[in-house]
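First comes one chain, alone, set out as C-alpha cells in the form predicted on its own.
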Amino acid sequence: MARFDFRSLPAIWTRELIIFKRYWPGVTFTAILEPLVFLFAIGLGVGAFVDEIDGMKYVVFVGTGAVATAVLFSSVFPGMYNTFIARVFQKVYDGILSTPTTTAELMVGEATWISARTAVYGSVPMLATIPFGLSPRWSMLLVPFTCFISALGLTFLGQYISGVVKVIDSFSYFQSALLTPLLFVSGTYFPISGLPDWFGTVSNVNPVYHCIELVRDSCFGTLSWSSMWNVLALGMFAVITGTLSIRTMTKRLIT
C-alpha cells in the first residue's frame, strides 16, 4: 500500500462501536457461554474421572485451556463472517473505501477492534476458574495481553480466508480442516506430551498453543525467559496473517 494513516484507526474504531452498541449482547452471550460450556462440561464432568492432569486439578487445566476457546471462537469467526457479509452482502467497504481509507487501515482498524473485544472475553473462562481452584496472582492481568496478540493473528486469518472463499458456505471446510484441528490439539484438554512427539513440533505453528502456553504461565505464577518464545511465536503468525489479509483483501476490492 502507498501509505497507511493511523488517524484512520480511530473512525473505524468508532464506527465499530455504534454498532456493536446495538447488537453487543447477543455477541457477548455467545463469546462467554460457549467457553463456559466446555468448561464446565469438560472440566468437571471429566474432572469427576481424571482428578489430576500435569500437577493440577483437572477442572484448573480445562480452565486456564478455555481461555484459547473463547479468543478462538471471539476471533477468527466474527474476522470470516463479518468480513465476507460486509464485503460481498452489504457491501460496506465499497463505502469506507470511496474515503481516503485504505484496505490496510480498514483491515487493521477491524481487527483490532475484534481483538481488544476478545481480550475482555477471552478472560472469562480465568475468572470462572477461580471459585475452582485457581489461585488468583498479579500475573494474571497479563492474560487480557495474551488474548489480544493472539486474537490479532486469529482475526487476520478469518480475514484472508474471507477473501479466499467465494461463497459463504466454503467456510465450513476451513472451521471443520484448520480451526478445530488448532484447538484440540494445542493442549487445551489434555497435555500435548502424551502425543507422539511430531507433534511437538506441529504445535510450534500451532498459535492456539502459545496462547495457551502464555496463559497457563501468567495464571500458575511460571513466568521465564522462555515465554517469551510464545509472544514472539504470536506476534510472527500476526505480522503474517496480517499481511495475506491485506493482500487477499486489496486484489478482491480494489483490482
Given for the second form:
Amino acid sequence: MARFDFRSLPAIWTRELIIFKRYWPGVTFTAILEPLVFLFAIGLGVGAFVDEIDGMKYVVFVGTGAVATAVLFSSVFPGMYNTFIARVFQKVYDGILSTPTTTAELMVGEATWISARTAVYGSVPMLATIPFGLSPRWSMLLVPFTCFISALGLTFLGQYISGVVKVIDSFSYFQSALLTPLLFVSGTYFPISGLPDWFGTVSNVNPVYHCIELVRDSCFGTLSWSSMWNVLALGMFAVITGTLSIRTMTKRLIT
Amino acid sequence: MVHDPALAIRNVTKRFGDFTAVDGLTLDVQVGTCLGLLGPNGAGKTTLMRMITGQTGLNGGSISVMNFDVTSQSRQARSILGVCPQQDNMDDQQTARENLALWAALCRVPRSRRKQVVADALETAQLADRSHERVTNLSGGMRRRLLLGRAFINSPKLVLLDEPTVGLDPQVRSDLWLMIDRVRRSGVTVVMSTHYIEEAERLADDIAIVNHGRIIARGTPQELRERHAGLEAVEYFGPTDVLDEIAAKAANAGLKSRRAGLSISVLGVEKVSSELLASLGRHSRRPTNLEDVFVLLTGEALDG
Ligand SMILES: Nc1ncnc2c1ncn2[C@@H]1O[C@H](COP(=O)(O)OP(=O)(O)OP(=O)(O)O)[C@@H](O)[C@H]1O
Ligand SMILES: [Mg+2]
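If the one shown is the form predicted on its own, what is the structure of the form predicted together with its partner chain?
All chains and molecules follow, beginning with the one already shown.
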C-alpha cells in the first residue's frame, strides 16, 4: 500500500470544481431548499402550537437543527450517487487510478471537496434563522467547521454504501433504514430528552446528534469542555467510515 | 551494451476465482521498441495491461516498469506510464480541454507546463478547434484521438495502448496510426494490443501472440511468418467438400492449411512443386502473412 500523498488531492478537487462550475445552481438549490422547507414548514408550522423547547423559541430550535439536515443531505447523497455514477457508469475512477493516484487519495479528495461544500450549505439554515430570533454571536463562526467534520464522516459513509450496493436502486433501503432514523433520532425536531432513556445512549453513535449538539452550543454560546466529546465522536466516526470506504472501494476498483 | 528492459514480466499469474486469466506469462519489452500483443477475445491482454498499471493484482510472479516493481512501487511505475484503455473512461460532461487539463494534473505535470502540454495534446489529437466541445458531443474517432492524446500528456516512458483503434473507420484508424508512430519514433516504448493484423504489421517491431493467458509465439512479423507459416501460400476457392479434400491432400504432402469461409489457404508452399499445387485445383499465390500465423496458432479468425 502506497503512502498517502496529499499532492494527489488538488487534481481530484480540480475535477470536482469543473463539474461544480457547471452544475452549481442545481446542486445549491436542492442543498439549500430542503432544509429551508423543514425550517419553515416545521419551525413555523409546529411552532404555532409549541411555543418553546428547552427555553428557546421552537423555530430557533428547529432552525439550528436544520443545519444538521442540510449537512446530512449534502454529504451522504453526493457520497452515494456521485461515487456510484463515476465508478460504475462513467468509469472515471478507473481512469484516475491508472495515474499516480491511489484509491485512498481519490476517496479522501472527493470527501474533502463535498465536505467543504457542505460547510457552506450547512450554514445557510442557521443564517436563515437569525431573522426569527437567533441572535448572532462570534462562536457561530465555528459552525462551518462543525459541518465540515460531520460531513467528512457522512460522505465516507455514502461512499461506503455506494461500494456495497450492486445497483443504484438499492440506495433507497439505506435511505429509509439508516438515514431517516439518523435524522430523526438526533434532536433536530424534538429534544432527545423526550424519548426513552436508552435513546440518549444510542444517539451517542449518531453523528448527526453530535453535529446538532455542537451547532446549538455554538449558536447559543454554551460550548464547554464536554463539546470536545462531540468533536472527538465526529472524528472517530470519520476515521471509521473513511476506513470502510477506502477498503470497499479498493475491492471494487482493484480487481 | 545491454539495457534493462522497459517492461519485464516474469512468470505472472492472475486468477479470477477458479479461472486463470493470465497463466505464468513471461515477457520482456526492450526500450524504444513497439510490441504488438495479438490474441483472441479473452486471451488476457487487458488483464495484463491492468496488472501493469496496478489495477489488477498479481497472484504470482512479478512485473517491473523501468525497474519499478508494480506491486511495491506502483505509484512510481504509473508516473512514467501512459495509458489508453480499451474502454473509454473520459469525463463525458467535461470539454476536451478540461479532460486533458485534469489528466495533466493527475499525472503531476508541473503547473507551469500544464497549459503547454494541453495545447500540444490538442494539437496532436487534431482537436484544437473543438477544445471547448464537451466530450459527449465528439464523434467516436475524435474521442479516440483525445484518449490517445491524453495518454501521451505526461511524456511517458512506456505507453500501454489497449486496442487503440477498435471499431473505427479506416481513415480514423490511419490518423491514429500516425499519432502512435510519432511517439514510437520519439523513442518511447509502446505495448499495444490489437485485433487488426495490419495495425500490428504497420506499427509493431515485435509481436507476441497471446492465448489462454500465455505467450504462444514471439518474434518479428517476418520471423513469425517464416517459423510458423513458411514464405508463400496458395488459396483455393470452392464448396466445402472440395476444400475438405484439398486440406487432406495438403496434409498428406506435409503442408499446413487454414480455412476461411469458402476458401482455404495452403501454407509454406515454396517447399513443394507447382504441379502438386495445380493438381489440387485453380489457385492464386501470395506471400504468407501474420494472419496465417495467428489462425494456425490460435485456431481463431481475426476481425478486420
Ligand atoms: N474482473 C474480472 N472478473 C472475472 N473474470 C475476469 C475479470 N476480468 C477479466 N476476466 C476474465 O479474464 C479473461 C481475460 O480477459 P481480458 O479482458 O484480459 O481479455 P482480452 O484479451 O483483453 O480480451 P478482448 O480482446 O476481448 O479485450 C476473460 O475470460 C475474462 O472474462
Ligand atoms: Mg481486452
